[in-house]
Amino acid sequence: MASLPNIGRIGLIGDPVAHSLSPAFQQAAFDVCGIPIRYELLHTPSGELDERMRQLRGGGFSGANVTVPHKEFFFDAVDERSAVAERAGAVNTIICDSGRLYGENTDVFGFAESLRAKDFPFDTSLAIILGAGGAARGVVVALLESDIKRVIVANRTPSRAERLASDLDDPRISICGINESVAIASEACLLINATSIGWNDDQLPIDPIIFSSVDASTLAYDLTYRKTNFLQQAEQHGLQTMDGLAMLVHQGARSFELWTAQPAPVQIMLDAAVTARDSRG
């Protein structure tokens, strides 16, 4: 892949976008490392998404993130994937290069980032996730190729569940249902929420009697970046918790660095990130 002039446009493309903290944060990067290029939000339905391909390809842009729901389509409209975005079957990052459109899968390594950070005993624990999806497949390569001992993915629909991991095929991954989960939930050291429930309101994704089953040293994870009432519960039973947040900003520091070719000024980046949400109450 060619290097790329660091001179452009790039922006975040999803429906919808104005919510996103993304260009606080990347905006917050490219100033401070003097980088002439405007982040911007491409709010793009579903309709629009070939002209938006046309876009991408007339060379106005260097490059774009990539948001719900319309990962899996660019997984399937670039001309060339990394490994990881093939495992993980989405692309969240985009790198134009001549009219050539280079897909990659930051938020696997955003991800497993976040838990580096704090010295997560991958080799050592048993992970829960719950639901099946777009994100839950993401959470669950970063864990295998953080080298996870055992990841169990707990779904309301065991089918979905069992998809996930014959598509990803390695013998630690096992399912169950998502209230089974509560079972073996003792063994666990990070449970993470990976479905949306809880983004917009108080609901759970299981029943809370899982925050008394786990071990006081468990991490509780919701992959949003709120407090969210998954967050609470774990709280209120002693767990440590930890948001959607520090993914988010190590996924676009990974973007900033493809894009760029430079390391990219992560702490930066996360004190305006938190800036930004904060702000917005």
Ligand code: ATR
The other form holds:
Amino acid sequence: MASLPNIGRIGLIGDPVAHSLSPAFQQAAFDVCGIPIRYELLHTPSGELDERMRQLRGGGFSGANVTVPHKEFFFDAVDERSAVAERAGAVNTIICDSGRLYGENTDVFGFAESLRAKDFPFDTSLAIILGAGGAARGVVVALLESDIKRVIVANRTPSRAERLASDLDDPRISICGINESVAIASEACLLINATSIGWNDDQLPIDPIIFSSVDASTLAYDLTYRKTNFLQQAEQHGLQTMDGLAMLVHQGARSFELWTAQPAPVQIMLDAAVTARDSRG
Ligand code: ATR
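To test you: the structure above is the form predicted on its own. What is the structure of the form predicted in complex with the ligand?
Below: every chain and molecule of the assembly, starting with the one above.
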């Protein structure tokens, strides 16, 4: 009989974590690959981060995912980081190796991969990103790595967009106020809501006039995985839309491959994520 892979504990570090879809699709992947572990919810309030670090270094773990609000903490805390994590300024995946911690950012990969399936023409496209927080930064890094032609970061607080542009230091990035982006919307192929609005309420991050200002072929992308007001309005204006579920699964699939050194069963993970989301209504 083939021996089972020897993989230690793996789970999701964050606060809160109970709402996460990661256990559903990561467990589906471990089960179908015959890896006998349980993907754990590692609820970690800020005061318990040092203890969590000790556990990760202690030898029983193969790795972890990291979610809000600890991606910056682990960016600083790991022993080594990938070049992509460096650029994104955040770590969402940890690989444990003999007491040392390696930090990666698979959100960047997940975002790019979600668009690759759509055969998105990065090198001729202008993308408008609403928001300039951690999520927006990951998206901008993914777009730059995918050879996007031009990126406009539109944020409510201009100084935050300025900081993002200055940190990433790439001539393809420009910034503007959130509603100023309406004026150049007709040139955009991609309009991304990377603000935190959609997670909690049905406000719009921008004047809805943007939906009639963009070209009909524009893809409206919301990083959340619910049907937000942003996506509904985009759909009503005849735009293509995409939510963040595929990005979530692709980031998780990449993490799975880093922990297990085997290909992730991506379709099984996608199906499990859709089922888990739908079962929550
Ligand atoms: P995340 O890690 O999800 O990116 P974050 O770093 O707190 O979270 O960033 C939240 C983003 O959503 C910011 O760009 C924020 O804009 P400000 O920099 O002006 O705060 C944006 N955001 C949150 N609430 C918003 C609102 N009501 N209207 C417009 N933008 C909003």
